[in-house]
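Shown here is one chain on its own, the form predicted alone, set out as structure tokens.
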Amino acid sequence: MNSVLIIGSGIAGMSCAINCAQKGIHVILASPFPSERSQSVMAAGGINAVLPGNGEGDTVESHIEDTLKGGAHLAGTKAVTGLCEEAGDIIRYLESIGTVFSVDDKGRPAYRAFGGQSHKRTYYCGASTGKQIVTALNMEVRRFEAKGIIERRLGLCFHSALIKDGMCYGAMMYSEAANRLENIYADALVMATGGQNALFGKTTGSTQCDGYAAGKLFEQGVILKNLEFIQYHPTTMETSQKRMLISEAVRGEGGRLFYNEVEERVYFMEEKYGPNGNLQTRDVVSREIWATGKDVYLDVSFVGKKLIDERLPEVRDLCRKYRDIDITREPIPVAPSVHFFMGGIAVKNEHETNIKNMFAVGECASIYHGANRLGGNSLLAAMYGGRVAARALAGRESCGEHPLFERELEEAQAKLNEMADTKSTFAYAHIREMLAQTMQENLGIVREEQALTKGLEKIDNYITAAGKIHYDNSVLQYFNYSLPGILTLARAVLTSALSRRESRGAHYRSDYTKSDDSYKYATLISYDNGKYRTWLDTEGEYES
């Protein structure tokens, strides 16, 4: 291939940019922001690998079945079986190019313990991991713009893309700063555009990643795979603005989960799993802290000062800026909050789409994590994603003479404009604070056939309502038109969420409490006109 358009510069497009770049493709790298406000730089507490001497007794085998098991076995083998056994030569990679992993005593990178994990095998910077990795790609973007093989695109945003027969010629994207939309052709487009987090209002991302890309290409005909499998982190801090994940290093490196019951701590993870309690995978303790129907508190105090201070410097300055806490003195009140999405595009082992040539990589792809994603395999799987599509783009041949589609510019060019002469006086911002609190209401850490129903039922509405207002001038124009796109994903999630009966990973319905092994098959759904429709993949198409 000759050209490739990746839009999404965190670390999954950065290291999807970078390895084609060394194979000679030359790359489009377009975002709203600069890699540095990504929301990979939000990634606190490590990468999984299994190195040589970790002294634990580690394998990759045993990486490969935690992973396996932790995703309640949704996860495709030979897919997972890739990522870790690849995990090694990532972090040896992520240090050579400048990533500065903690070290231990003897200078070796450091390694902690992660829920849903055998062996301790989450490498980690401080509790900054995201940002020095996206710090380090950043610079290797930087030398490859300077020899013209990638060329960055800042200030454009995602509006459809260019797709003709089956087969996808770039993307029509938009730029605020012009107000205007512009095609651009390339022989393959890569979407890294991160989670869903905006159909949840207040979570612990960035509504950078609102989840349009996924809606709009979902009613362009790309199928979209396990989206009723959505993370709870069990820990995070409520602030004013958002919740603020505390990271799982934190219970890593020893805290423990409780609740008061008159005077005394009852440190119900402990009582009920064991020791190794508070590191259960994340569906578990989420659904364990939700079920006290209590204040719950995490307590690392009695670690040291010392450690906090050498190993969780960011957690500390975190709580004090933002709720005054000491975590050397004091516990910190915790809660579950929506974290990350395992469900998204679905694609195939070289992370293609049904749409040829059309890629996706990162958190925006449903492929490695199943029905639960074990703390420190997202950051694992930006970065190999990036290099399996790379390695699919330099084997492809350039798709040479391509369609135009400036009949399409003009259309949605007009339409666009068309907004700009309406005026509305219900706002855009009050569809969205419904739409947030709905899905928060009706799918949560349990869920249940009528208030599933009844969410669908509310977003139906929004659509309706959306179709008629579409413009809200104090907003940017980004946002009145990816409106109807948001909330097509989002009855997509609630329409995948009914059709699983069964409750598997972060997945649990109170009225199917257990797991079915007629169900043990992803979820895939379609749109056609306004129809949706959902199967299971018992065949292995998309194999995760």
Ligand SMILES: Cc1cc2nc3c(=O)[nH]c(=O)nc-3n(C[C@H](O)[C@H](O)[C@H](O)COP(=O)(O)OP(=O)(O)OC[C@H]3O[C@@H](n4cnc5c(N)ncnc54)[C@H](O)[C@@H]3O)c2cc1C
The other form holds:
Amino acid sequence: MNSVLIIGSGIAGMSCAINCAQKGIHVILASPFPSERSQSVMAAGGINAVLPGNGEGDTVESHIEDTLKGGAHLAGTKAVTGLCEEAGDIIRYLESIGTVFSVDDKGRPAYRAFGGQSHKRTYYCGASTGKQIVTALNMEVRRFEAKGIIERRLGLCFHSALIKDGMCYGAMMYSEAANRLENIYADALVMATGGQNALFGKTTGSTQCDGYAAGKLFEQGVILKNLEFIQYHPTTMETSQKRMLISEAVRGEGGRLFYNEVEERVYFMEEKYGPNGNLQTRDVVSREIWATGKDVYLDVSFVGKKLIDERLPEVRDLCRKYRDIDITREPIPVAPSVHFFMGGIAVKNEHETNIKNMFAVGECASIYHGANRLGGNSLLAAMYGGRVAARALAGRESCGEHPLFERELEEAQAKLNEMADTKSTFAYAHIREMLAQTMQENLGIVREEQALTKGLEKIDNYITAAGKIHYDNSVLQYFNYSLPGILTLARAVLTSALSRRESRGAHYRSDYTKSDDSYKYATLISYDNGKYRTWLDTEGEYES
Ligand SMILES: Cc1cc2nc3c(=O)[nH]c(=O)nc-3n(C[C@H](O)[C@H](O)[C@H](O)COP(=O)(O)OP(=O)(O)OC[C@H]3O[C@@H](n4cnc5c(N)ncnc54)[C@H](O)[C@@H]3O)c2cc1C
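Can you now output the form predicted in complex with this ligand? The one shown was the form predicted alone.
What follows is the entire complex, opening with the chain shown before.
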């Protein structure tokens, strides 16, 4: 292929861009903001890999097994095997381009324990792993920009994909500066737009990740997968802006969860699961915290100030800054919050969707994490997915002559102008707030039929309202036109959760508390003229 349009410039988008550029493919890397502002920058605790000689008898096979088991055997063995086998090479590559990993006494990259893993294998850069990786990848992207192989386009938001007869030819994008839509044509489109945080309002992640792209593509015929599997991170701290992540690294370094009972601490995770109780997988820890019905705390003070200063300085600083808590002396009040989306755009092993020449990588794609993601595996998946998609693209023919979508552009622009003409200040924001409240209340850590059905009814009302409201011309047009797509995605998430009548990984139903083997497949969902259809991937089309 000669050209690719990549939308989203977090770690997944940049990894794909660099790998395409290395193969001589011209890349347009489009996003609303620079990479330094993508959610990837927030990643704290680390990235998983088994490097030769990291001791403790760890093996790639063990990483594969932990990943499959952590995901409740819903992720495909072939995909996970590729991910884990290439992890060591990804760490070495990141080092080679200047990622500053923390090192041990002998100057070798240091690794720590993370939840759900049989061995320590999470490589880290203090508690700012994402930031270090983004910085290093950014420099690589710049090298290719200088050669004219990568072209960065900032201030661009996704509007829709250019699809004809099941084939993709690029995307229609909204330029914030020009307040206009434009078509960007390319041999292939790679979506790298991250998770769906904004569906839930206040989460640990970035509101840039609003799920609109997945919702719009779904309306355009792209199949989505496993949307019901939403990871609640067990340890987050309330602040006015967001739920601040208290990295799993805190428990990895020896932090203990407890609640107070008549002046006595109850270390409930250790009581139930033994000495390693605090490092159970995130779905388990979140549910256990929820089940206590109490105020829960995380105490890491007893590991000592020296270790905290050395290994958890960012956590120390953010607790001090946002809540005036000194973690070297005091426990942190924590509660679970929405953190990561195992579900998203359904992709096959080469990261291609059901639309030819449309790919998806990183958190917006659903492939490696099954029903629950292990901490440290998503940075790895973002890096790896970018590589896999680039390899597939390099092996494809260029599409040559392509259809034009200029009439579609004119129509979409006219619709946008109509919105901009509206004088009302009644905002999309009100519906977004109600949506977040509905999703938090009706699709929590524990779900059941009645609440899910109620949630669906509410979303249907918002969809009707969104079709009738006057839009707010004082905000960016993106916020206005993205609302229906976001609501469609929310409806798809609730529909998927209703269809899975069992409990597995992060999807726990109080009305079906057991896992049921007839559901041991991914949930797929498609959209056709307002109709939502779910089915299980029993043939392993998207899970091999
Ligand atoms: C607080 C926190 C800590 C984390 N810590 C870890 C960790 O220690 N280890 C780990 O493995 N994982 C961690 N994760 C998860 C991990 O950071 C993400 O899964 C990963 O970085 C996702 O990368 P990405 O490139 O797919 O998406 P992102 O980094 O979210 O990038 C998405 C890109 O898409 C763009 N975009 C979004 N919507 C649109 C649109 N409509 N139009 C155009 N562009 C759009 C955004 O602007 C951005 O450029 C953490 C997550 C959070 C929130």
